[in-house]
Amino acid sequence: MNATRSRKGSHIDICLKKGVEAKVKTAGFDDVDFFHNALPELDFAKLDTRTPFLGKRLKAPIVIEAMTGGYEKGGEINLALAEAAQEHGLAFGLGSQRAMLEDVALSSTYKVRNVAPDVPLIGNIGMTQLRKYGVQKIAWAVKSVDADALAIHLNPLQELVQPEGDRNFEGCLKLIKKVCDEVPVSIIVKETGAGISPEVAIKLAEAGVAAIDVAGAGGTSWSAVEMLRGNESSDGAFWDWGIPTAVSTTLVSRAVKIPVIASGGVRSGVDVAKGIALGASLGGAALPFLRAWGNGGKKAVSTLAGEWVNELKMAMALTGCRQVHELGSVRLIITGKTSETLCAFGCFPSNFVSREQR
């Protein structure tokens, strides 16, 4: 078994069996509250959660985020997650396709179109692999899985913690622009649990990316995963490193005009609703769906997806929103550390309170 294939298996086993989420830092959603509407004057059955994304229309603005591929169990997991995405009309992201670039025989573990013909499917490659494989090889990887988009994941923290990780990040922005110009699908740039700042978001938008997935701190800590994989002390200094998701989502959404995906510590349909209320177009998560699969297979994944869609609709009803995009203008009460951080950046929580109540 090659090193990448082995590492993929270790990552999944650690995420399924060990505590890999942030210890102290939270995603910030607990600091965000909707202003309840006791007289919404709407019919729950008529609420519309449909959302345009990548030229298709989702039934709900949720992405089952990138997790796995590149080994046998990864292929099994991908099929189960993709089936749930197809059933509920969600988007689905494949795990890093590095393994199939190293060994074409592993391509089958990423191919899910037979069970998810209508799903907006997102391919995936790491920033540091762009330099190694070049644009043509990356384009082949996207085409071979029939993906609608490519997510380039930024993971400098994980690479620095990983003993065998890449440590040269020079020229990354130039490579992203080249991919945007030459690969004929939408390009998404995502972090992997440490968040994206508004300054980085502006650079990415100027480079031509179609969407930004903030993947903020407060959920799965990939520095923790790497420390656990290396049997290192679990109290590492970088376990909780990063920009909390609620802060990253708010600031990035203010900084750019392209769609933003709120992910990182999203743990319910209400969290998805909060992300959209803070400025995102969609919400996403990985670990909850992976653990659902681990506890009950594809049926459990589908059940969880259905619960999240229902929770999202309930949040809409209780804030008087007939269409999901209306969540972007409902009143919010933002307190705690999230409020303090946003104020430090000149984004005052009082502006969310002064929105017109539905």
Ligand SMILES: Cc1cc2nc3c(=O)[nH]c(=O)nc-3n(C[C@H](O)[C@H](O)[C@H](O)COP(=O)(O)O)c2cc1C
Given for the second form:
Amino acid sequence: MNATRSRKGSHIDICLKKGVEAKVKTAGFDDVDFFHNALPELDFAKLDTRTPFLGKRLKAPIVIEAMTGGYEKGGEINLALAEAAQEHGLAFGLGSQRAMLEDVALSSTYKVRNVAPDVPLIGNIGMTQLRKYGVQKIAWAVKSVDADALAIHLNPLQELVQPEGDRNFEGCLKLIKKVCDEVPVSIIVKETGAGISPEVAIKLAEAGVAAIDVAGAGGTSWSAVEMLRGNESSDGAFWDWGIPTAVSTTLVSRAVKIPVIASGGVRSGVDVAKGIALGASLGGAALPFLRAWGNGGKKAVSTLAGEWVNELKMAMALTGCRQVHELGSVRLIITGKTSETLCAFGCFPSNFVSREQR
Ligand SMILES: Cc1cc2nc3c(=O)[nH]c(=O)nc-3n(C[C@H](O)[C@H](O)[C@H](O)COP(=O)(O)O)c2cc1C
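Got the form predicted alone; could you also share the form predicted together with the named molecule?
The next block holds the full complex; its first chain is the one shown before.
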């Protein structure tokens, strides 16, 4: 079995069975509170969660984030996640397509179009693989799975904690720009659980990236996964490393005009609503959907997705929003460490309090 393929299998098994989330740090959503509207004057049945994304329309602004592919069980998981995304009108991200670039026979484990004809489907490749494979092969990988977009993942933490990781990050921005210029689909750049700073977001937007998925800290920790794999070169000192999702989402949304996805430690439809209230267009999650699959297969993934959509709608109703994008301007109370960090960046919680209350 090739190394990429066996690594993928052990990542999935560890994430299904072990405690891989941040220990001390939180994503910050517990510091963010909506201001309850006891008299919303709207009909729950008429709430509109539809959201434009990548030239298609989602029924709800949720992305099932990139996780797998490249081995048999990964293919099974991808089909289950994609089917649930189709059923609920969500977007879906394939895991890194590196394995199929190394061995074309593994392509079938990424092919989900048959079960997800309408889903905005996002291909995936790591920033350090851009140099190795070049634009043409990457364009082939996107086309062969019929993806609507390609996510390039930035994962310097994971590469550094893996003894076999790639440690040369020089020239990645230039390569991202080349992919934006030459691969004929929208390019999303995402982190993998350590967040994106406003400075990096500005560079990415200038390079031509169509959307940024912050994948902040507070959820799945890649330092944790590598340590539990018995493979981390350090002693877990980086378990909680990264910019918490609430902070990353707020600062990146202020810094760039392109759509932002709030992910990393998003654990409910209310967290999706909070991400949108902080400036994102969509919310996303990986681990909760993987765990749902582990507990009850496709049916459990679909049930979880349905629960999140309902929670999102409840948060809309209780803040007086008829359309999901209206969450972006409701009053928010931000306290604790998230408030302190945002203040340090000149982004004052009072701005969120002085928003219009519906
Ligand atoms: C089992 C597993 C595998 C992952 N594989 C990938 C991957 O191949 N490509 C990628 O961009 N992100 C990958 N991620 C990162 C997720 O897409 C996401 O950014 C991160 O887990 C944070 O979200 P969460 O806290 O909801 O899990 C993976 C996450 C998990 C849990």
